[in-house]
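Here's a solo chain for you in structure tokens, the form predicted alone.
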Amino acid sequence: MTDAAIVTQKLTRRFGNLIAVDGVDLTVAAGQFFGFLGPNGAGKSTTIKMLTGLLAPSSGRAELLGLDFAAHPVEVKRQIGVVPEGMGLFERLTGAEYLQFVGRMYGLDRPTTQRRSEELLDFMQLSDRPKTLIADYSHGMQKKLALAAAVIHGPRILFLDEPFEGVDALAAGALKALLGRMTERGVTIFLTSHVLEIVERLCSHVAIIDKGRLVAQGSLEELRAGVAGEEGSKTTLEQIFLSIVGQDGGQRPQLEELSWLM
């Protein structure tokens, strides 16, 4: 059996009286592409932060290969790379700047980090304005930048959080091409993303939050035994997800309602 890359026993995270994520048990095994999918304010980033270290659980605990991230912080980070939504890039360096800070911050010797930024930049075709800054940059040219700032250090486990939203398609392919390599050589992808039709070409096993509790979770093939779609045709993660979730007989009493838009 697969060793798992992440682990989750009864993670929960309050803020005051909200319970944004309750007592979710997770399994991600080693190399895989995995989906975490969820209405808005389901709880998929604060899980992902609490993933990351960037919050503390309230209770429950966190495991990353194979360890405690609670008694191993240091050592669990210096093995993932986080895209997260926000991106948070320093904006008055330019692109090369930037990844040599976060190559030396990893722990990168010079020449490692110069070589290695040359060829992220190289690949997410950021090379050809080496004096502009990042605040210059657009927001595809942020994204591609996040990441290879992600993966300077070679990370065991990539955290994405909406890595395609607001990306054109020429940069979406760079980064489905990056993303696509690091599998093959092992490295475990959490993604989340509302555009679904990526995660279904992308990844392999899904996990379905809702209102802070995991609704769902297996491969696609396992969710879909559990869907029943049109005879004759393949059940898409769309349909899944809205079968799971309530969404869609739950969104169309509203739009009725709104006869001056007939």
The other form holds:
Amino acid sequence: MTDAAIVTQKLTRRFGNLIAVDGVDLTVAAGQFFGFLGPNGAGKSTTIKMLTGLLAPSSGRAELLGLDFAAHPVEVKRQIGVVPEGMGLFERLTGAEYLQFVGRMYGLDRPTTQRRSEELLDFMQLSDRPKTLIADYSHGMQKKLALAAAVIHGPRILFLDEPFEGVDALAAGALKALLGRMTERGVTIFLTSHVLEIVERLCSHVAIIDKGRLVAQGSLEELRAGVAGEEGSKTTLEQIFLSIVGQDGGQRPQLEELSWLM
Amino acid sequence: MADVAHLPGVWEQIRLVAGLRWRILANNLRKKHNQWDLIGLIFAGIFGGLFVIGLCFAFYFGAYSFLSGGREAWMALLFWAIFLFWQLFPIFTAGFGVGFEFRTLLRFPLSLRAFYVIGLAYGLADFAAIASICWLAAMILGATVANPSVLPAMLFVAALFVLMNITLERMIGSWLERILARRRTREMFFALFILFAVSVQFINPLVQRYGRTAQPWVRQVIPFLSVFPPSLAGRAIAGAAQNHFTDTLLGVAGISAYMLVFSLLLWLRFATQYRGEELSESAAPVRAPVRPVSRIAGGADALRLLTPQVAAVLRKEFRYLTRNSFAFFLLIMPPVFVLLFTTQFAGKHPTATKHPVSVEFFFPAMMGYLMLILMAPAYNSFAYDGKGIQTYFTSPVSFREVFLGKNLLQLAMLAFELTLSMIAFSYLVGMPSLPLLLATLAAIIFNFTGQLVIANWSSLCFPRKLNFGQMRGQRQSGMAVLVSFGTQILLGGISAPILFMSRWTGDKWVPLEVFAFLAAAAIAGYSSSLEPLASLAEKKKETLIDALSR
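Now that you have shown the form predicted alone, what about the form predicted together with its partner chain?
First the chain shown before, then all remaining chains and molecules of the complex.
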């Protein structure tokens, strides 16, 4: 498959006896807005870490834009942008300083870095307090800055781990528009989120991981087709997710046990 | 409707808080990387216990000898010692970290009265309070053995004194909590603390020089101290011992008045906290001003000789250094040490020893000591990067560039500090002979470059996150400290005999030649170490990210 942006083969990661990611075979086509879903502890963040160079796989391989990550890490990193789980910001820099630092780390020249930093800070509405350190930003502001840093070099693949968490509705709307434009221009976006409505609205394709194993993958229509919904109504992603991940009833919390609350 | 049958009483709530604090401590020690801390805690406990018990004897004999020797008025000295320790010790440890936040209890259904009482009880679970109460008990015992009739007065005054001290300590503590909640004030606090620590070093030379002239001034000040609580406590006990009950009543009334005032102020402070007090630093978002045209950086890049990545890391490291008040203020230490040591061991200062150390020995020894201080942070060079370490791993750079950027700043800092120290040295003591000066400079290059190789390796293998503006709990990894000492002892052990080779060979230039060769070898070694270190960084990335992103 020549137009695949991300291909993983038997991607596995063990932590001692725990298999966090178990032989994941994933294919994401270039330009797709791809949602990667799973319950807490399913292996989403571990997979993203392996795909972005933050964690080495125990076995298996990951290929990004046709390049084997293990063999060409620097070349791959040059073409991807990442908002990692903890955002990975240098908190004692100001927002502008951090963006300039990241731009230069990606090899952009100074004027380009400066111009893009200012444009991104304006877009993210972070330019009003230029001397404020990132440590003093709110969570949502830090998230927006991490997003700005992830796109400053114009990546071809963007990895976003819970990108909208803590971001206000106004900024979230602008971000969604920006991400939509990026996919139109051929950028592949790989996104994890617990907010299924966001994934359903933004993503054309979805994969679901549970207990380290990939349990579903395809376009939303393909996944809907595999799940029998109520006649006449469109099956939501939440229904699809629950029907796949919550198949063994033991996972669902039993409300009857909390009778004293009701 | 909540189905809470009844609220627990104040004592039950105190018991719950004590249990919570114990669980936090125990759970913290269960973590693997904190198990070494348990050993440290045990040692600290033993030393703390010995310190308290040792001083218990001192307070016992002090009280006994003052009352049995007819020097009752001197009891105030013992109360002053306890008072100063009780109030100052928590201040010096307060800013060194964020402990259990007492205010978080406000989410529970507590009355203001319960909050106040728990706040006071919380003040008792403090090393200074426990130690002080032990010393007061020793004083009571000593005073009673010397003069049994003072026991009731001792018990009453000691109880009042304890209450007054707890109230005052909690009042100061709650204000400190408010002040230290802000990063900037916290960092200013540390700057003041470091300046204080530095100033203390000069007490001895100052006392030697100005001690006699200051005595009349000190005598004038002492009578004013009689209106403070420790003097009042001493007066009450002295009055009881001499049957001057007016003095006892005045002393007790004075302490009680202080206690009432402090209680009122503490109540007002707690009431503010109880009503809800915002201590966070984030300001409300402000609408961005419209900026029509973006400015584009003009002029040449001052670091254009470096690759963009190395220049970026260097700039970031410089910014981090200037924003880390603790590390930044440590930079004043080297010239201060030169000043301090020259006033003690060499030079023209009147307090210097009558037989000053030869400049030919003193200069390299001083430079070696300064290297010891300045190189220590390099052994854990990612300490302040925190979660930002992930940026290095997601960026298309090799760790070769990262190390180059970090090491270049270390070089610049060392060069600046040593130059400053040498200027101070030449002014205070004079410079050594040219061959020794050049040999020392070559030795510095050899030591610096050699240490960088090991320090970079140590930074990858034994990382430990350190927080800006905090000192408590901000220890380097034990292994990093061990590696640092081992390396410095090894390289210092190699350098010392070479420096003094000329005494045996008779040729003054031999040390310079040997060090020039060693420095060249060390630079070559450093250069060839960067690639293997970059590979090692890739292997150690999980450890690094895990240790620094906590």
